[in-house]
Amino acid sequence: MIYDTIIIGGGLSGLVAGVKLASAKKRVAIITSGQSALHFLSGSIGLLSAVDGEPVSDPIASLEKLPENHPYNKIGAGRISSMAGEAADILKAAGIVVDGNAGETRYRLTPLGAWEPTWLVMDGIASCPHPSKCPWRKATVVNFHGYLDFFPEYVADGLREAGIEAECHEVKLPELVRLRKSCSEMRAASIAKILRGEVLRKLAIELNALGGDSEVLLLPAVIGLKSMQETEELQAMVKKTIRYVPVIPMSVAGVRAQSMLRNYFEKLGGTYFLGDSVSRGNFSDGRLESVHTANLGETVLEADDFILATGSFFSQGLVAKPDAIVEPVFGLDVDQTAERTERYDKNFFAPQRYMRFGVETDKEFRVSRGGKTVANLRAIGSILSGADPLKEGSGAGIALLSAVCVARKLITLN
C-alpha cells in the first residue's frame, strides 16, 4: 500500500497533521494503537503560561524568551501567529468549537478549583478572560450523587476566591445509581453514555428546580461523548447557562475531540490502521522507505513522507532504559543528558530535566539516526526535545503547531 504521508501515532498532533494533509488531497495513513494523550485533555489547550516559572500574559511576546532548540523557535516566532489561527480552524473545521487568542491568555476552572492560564478553550467549559473578570456574579455547582472524581467545595472555594458568590447542590438519577455498585463504573465515560435522551430530560428538570439567583450552574464535563448534540440539548432544556468544569481523567472533552478528529479525517479520505502499531522500517540512502506493522505481517506501507507523532514517556514514544533514553520504534537520535543523575532533581515539584528530552530534529523537524539525518521522517508532538511542556503549559499548543508547520511544509514541497 502505496501513500503520500504515513503518521506514525494518532494521537493530537498526529490527527491535525493528517487533517491538514487530508485537505489538501493527499494520500495519507495513522497508524495508531489506540488509546493516547488526547483522552486526558482537560477541554483546553495551552500555547504558553510561563517562561523560566514566570507567568506571561502574552505568550506570542514571550516566545522570545523561550531556548534556541525549543520547538516553537523551529518553527518560527513570526510564524506562531498565523499557524495558530490556523490550528483553531482545523479544531473548528471538525466540529471542535473552539475560543482564544494567541495573543492573550485565557483562564479555564481547573478540577480543583484554581484558575489556569491557557489559549484555546473548548465550547462550554467554564472560563474568563481573566478570574477578576467573570461575566458572573453567583454559581450553582451542581454534582451528581456518588461521583468523586469531581470537587464541586473545590470549585466554590476557587470561585470565591474570584469574588464570585458559590453554593453546591447535588442531583440524584435513578439511572445513575447502578454505576455506584462499582467505584469503577462510576467515570465520566459511563456517566457520559447514559445521559442522553430521557435521562437527560430528567436532568435538565432537576436543574431547573434548582432555583436561586444563580447566573451560571457549573457541572462536570460528563456530557456528550461523541458529539456536542448532548450538551446543546441540556442546554436548549434548561433556563440558565450551563458550564463544564474538567474531571479527573478519563476526559469526555478529549475523548470527544478524538472521535471527532478521527471521523473528519476519514471523512477527507485519511485511512486510520486503529490498533496496529510499526514493528520496524526499511529505511536506504538517508531515506524511509517503508513500514511494517505488527497486524500487517510482511505487507508493507510504503510513502514519500513519514511523520513520527509517538508521543513521549507517557505513551512509550520515549522509553527509560538503565543507562539511555531511547526512541523505540526506529532508534532515532534522542537529545538528552549522558548521567542518569542528571536527568532529574530530587525536589520533586522543581523543573525535571528529562521533561526536555525528545528526538533530535533540525530547524525542518527531520530526525537524525546514528548522526544522520532521516530526509523524509518529521516529528511532531510532544516526542520534540526541548520543551517542558508541564511547566510552561504549551503542550497541546506543540502538538497543534508542530502537526501544522510540518504539515505545511510537505504540501509547498510535494
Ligand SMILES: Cc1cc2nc3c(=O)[nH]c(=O)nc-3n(C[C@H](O)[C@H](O)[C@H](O)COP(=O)(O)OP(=O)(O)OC[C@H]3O[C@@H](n4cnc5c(N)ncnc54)[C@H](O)[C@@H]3O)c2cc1C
Given for the second form:
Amino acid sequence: MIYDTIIIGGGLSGLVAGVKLASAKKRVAIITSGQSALHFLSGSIGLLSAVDGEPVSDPIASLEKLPENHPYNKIGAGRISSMAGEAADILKAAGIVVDGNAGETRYRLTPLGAWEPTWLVMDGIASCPHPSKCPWRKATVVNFHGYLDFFPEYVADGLREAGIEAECHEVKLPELVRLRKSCSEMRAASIAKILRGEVLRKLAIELNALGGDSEVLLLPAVIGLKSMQETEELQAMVKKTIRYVPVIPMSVAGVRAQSMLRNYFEKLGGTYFLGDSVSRGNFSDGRLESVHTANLGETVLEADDFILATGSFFSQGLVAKPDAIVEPVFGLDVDQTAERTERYDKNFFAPQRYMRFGVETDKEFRVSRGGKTVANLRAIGSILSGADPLKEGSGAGIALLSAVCVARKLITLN
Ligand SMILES: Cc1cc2nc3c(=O)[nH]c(=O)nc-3n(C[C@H](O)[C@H](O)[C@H](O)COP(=O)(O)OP(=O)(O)OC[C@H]3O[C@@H](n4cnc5c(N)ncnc54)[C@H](O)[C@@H]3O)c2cc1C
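For comparison with the form predicted on its own, please write out the form predicted together with the ligand.
Every chain and every other molecule in the complex is listed next, the one we just looked at coming first.
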C-alpha cells in the first residue's frame, strides 16, 4: 500500500500530525509500538513556563529568549500563536475540551496542592487564571476509600497555604472496595472502568450528602476513560461544582485524549497500525522510500513522505549507549555531547544536558543521516533536539506545534 505520509509513532505529536493530514484528505498511516507519554499526562499541556530557570507569564513574549536551535525557533516565533490556536482547535475537534490560550499562563492544581503554570488544561482539571484569582474560598477534597494514589491531605494543605479553606472527606463505594483485594488493581484506570452507570449514581448521592459550605468538590481524576460522558453525567447529578486533580499515572485524562485522537484520526480515514514497530528503512538518492516493520517482515510500506514521531528516551525514540546516544530505527544524526560524563550534571535538580539531545533537523524539520539531509523524512515531538521540556514546561507544546507545522508543510508541498 502506498501512502501520502507514514507517521512513525502514535503519541501526541504523531496523532495530531495524522489528524491534520487526514483532515486535508491525505492518505495517512500511523505505525506505533504502544503506549506513549500521553498515558502519563497530568491533564494539562505546557507551552513554555520557564526560560533559564526564570518563570514566564507570557510564553509568546518569552520565545525570543530561547536558544537558536530550539524547535519553537524553527517554527518561527511569529507563527507560534496561530499554530497554538490551530493545535487547540484540533484537540477540540477530536472532542478533547481544553481551556487556556497561548498568550497567558494558566495554573492547574498539582497532586501536591501546588499551582503549576501551564497552557491548556483539559476539561474538568482544577485550574485558574492565577492562584491569587482562584474562584473558590472553600474546597472539599474527596477521595475513595482504599485508593492510595491520591493524597487529599497534601492537596488540602496546598490550598490552605494559598489562603483557601479546605477539608477532606472519604467516600466508600462497595463496588470499588473489591479492587482492594489486589492493591495493584486499585489504580486510576481500573477505577474509571467501574465509575459509570449505577455506581456513578451512587457516587452522586454520596457527594450530595457531604453538605458543608465549600464551593467546589475536588476529586481524583479517575473518571471518564473513553470520553467525557461520565464526568458530564456526574456533574449533572451533583449540586456543587466538581473539579479533578491529577493522580499517580496511569492518567485517565491522558488515556482518554489518546483514545479520542485515535478515534478521530480513523474517522477521518487514517490507518492506525497499533502494536507494530518500524525496524528499518530503505533509502535511495537522499530519500526514504519505504519502511519495514516487526510484524510485516519483508513486506514494506511505502510513502511519499515520512514523519518520525517516536519520542525521546522514554519511548525509545532515542537510546543511550555507552559511547553515544543513538536514534535506533534509521541511525539518524543525533545532536549530543560526545563524552558520557558531559551528558549530565551530578546535581539531580540541575538542568540536564541530555534533555536537550535529539535528532538534528534543518529549519524544515528534515532529519539528516551521515551528515546528509533526508529530503522526505521529518521529525516532530520530543525526539527533536534543542529543548529542555522538563525545565521549560514545553514538552507537549513542542509535540503539538511541531506536528501542526510539519503537517502544514506537507499539505502545502503536495
Ligand atoms: C512521563 C511523561 C509525562 C509527561 N507529562 C506531561 C504533562 O503532564 N504535561 C505536559 O505538558 N507535558 C508532559 N510531558 C511531555 C509531553 O507530554 C511529551 O513530550 C509529549 O507528549 C511527547 O509526545 P511525542 O509524540 O513526541 O512522543 P511519545 O508520547 O513518547 O510517543 C512516541 C510513540 O512512538 C512509539 N514508538 C517508538 N519507537 C517506535 C518505533 N520504532 N515504531 C513505531 N512506534 C514507535 C512509542 O510507542 C510511542 O507511542 C510528559 C512526558 C513524559 C515522558
